[in-house]
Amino acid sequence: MHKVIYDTDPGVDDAMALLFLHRHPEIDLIGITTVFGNASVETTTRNALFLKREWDIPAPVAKGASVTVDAARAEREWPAMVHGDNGLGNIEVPHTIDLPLDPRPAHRFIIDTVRANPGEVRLVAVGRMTNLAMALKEDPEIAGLVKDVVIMGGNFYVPGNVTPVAEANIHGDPEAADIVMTAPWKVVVIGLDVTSITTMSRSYLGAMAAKGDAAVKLLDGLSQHYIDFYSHAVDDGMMVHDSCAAVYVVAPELFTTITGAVRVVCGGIADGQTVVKPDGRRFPPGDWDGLPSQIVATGIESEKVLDLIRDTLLRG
């Protein structure tokens, strides 16, 4: 059984990944931590509580970071054109959800949970890496206690999606991402190289909703705005970014990977770019030396991933 803390900024594709993590029989979802990104942290936390309530998810929710680890960074606009003004595709969501939050901030929840389950917790982080970086800064020893970190973010051999070279989650807090990539724990980077070619059509999702229960029907409803946004890049469908990271937890064999030290560019025109130095490649001494070798996904069996998502969500 995989013990998972899901660090997220719901977010439409975050919602699909959440339902996958909740319903997969080999996953024990032991916590949900929220971060700013697809909307303010107040909104993403409200959305997490809403989905917890609607989908009867027992895992506690802990509210996380509202700003980047580098306080000097300017606030950016929320991507309402992607996820809607409320982060969940503009479906009707109550302003407040009558469920309690865990009293701890997200980074403290991560530290305490990892220390209570040494060597067992897998962190699945699909938003900005701010909570993880804060946890490392407060308690660096957790790097040796986490089983691994699976992130949705970055791009290596394909273009970015917010600048020519940067992906949104990394671009949103590059300093945090660099802290996470260079820490002495195992990081698996599921980036645009694989997520941008893993697309679920409107009709595929609709067929799932027709077969599925109320949870899948809600997911179908909140995804429509997102699918409309992707009309410029996908033929009547959406990229299932965050669900790819969730799938890796249980089916890593569906991914092709390379290994190497990873750094994140902080500042300048390449702000947020992720760069891997593949193991075995020789370069003059530089800023990738002496760092842990991480796992970077470069290929994916997209149809099998989509079918695993479908079969898991339809478990009910």
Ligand code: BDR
Given for the second form:
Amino acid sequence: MHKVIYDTDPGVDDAMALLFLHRHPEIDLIGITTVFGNASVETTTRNALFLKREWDIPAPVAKGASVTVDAARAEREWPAMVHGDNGLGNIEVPHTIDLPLDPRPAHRFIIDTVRANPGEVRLVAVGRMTNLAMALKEDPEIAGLVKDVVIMGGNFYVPGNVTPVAEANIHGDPEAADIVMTAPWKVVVIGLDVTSITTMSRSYLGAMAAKGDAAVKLLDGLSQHYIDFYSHAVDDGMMVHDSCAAVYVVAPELFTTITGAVRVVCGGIADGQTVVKPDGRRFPPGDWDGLPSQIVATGIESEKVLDLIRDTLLRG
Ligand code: BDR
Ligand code: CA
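Let's see the other form, the form predicted in complex with beta-D-ribofuranose, since the form predicted alone is already up.
Now the complete complex, all chains and molecules, led by this one.
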């Protein structure tokens, strides 16, 4: 069993990945931690509790960061045009959900859970990297106690999605992402190189909903606004970014990868750009030297990934 803590900013594609993690038989979802990003942390936390209630997910929810690790960074508008004003595609969601939160902040929940399960926890992080960076700052030893960190974020050999060079999760807190990428733990970076070519059509999702239970029907409903948003880039479908990271946990063979030290540009016109120094390539001394070699996804078997998502979601 893979013990997973899911760090997330639900978020439409976050919701699909949550249902995947909940329903996959080889995954034990032991915690959900929330972060700001697709909406405020109040909203993403409310959404996590809503999905936990609707989908009967036993994992506790711990509320996380509401601002970047560098507090001097300016706040930005929430991406309502992507995920809706409420983060879940503007479907009806109650203002509050009558379920308890874990009393700890997300980064403390992560530290305690990793320490209680040394060598076992897989962190799947699909929002800004703020909670992970805060956990590392407070307790750097957890880097040696985590099994691995699978993130959705970044872009290496393709353009970004919020600037020509930066992807949303990394651009939303570049300093945090640089802390995470350069820490002495194993990071697997599932970025736009693979997620932007992994698109699920409206009809594929609709066929799933027709066969599936209420959980899949809810997912179908909350995804419609997001599919409409993607009409500029996808032919009546959506990029399933966060689910690609969730799939990697159980099916890494569906990805091709390279290894190398990864840095994040912090500031200037390339703010939030992720850059890998591929292992084996020689450069003069520089800012990538002496850092851990991470795993960067460069290829994906998209159809098999989509089918695994479908088969897993229909297990309910
Ligand atoms: C990432 O940004 C968010 O909008 C999505 O949930 C995903 O995690 C894609 O760039
Ligand atoms: Ca996300």
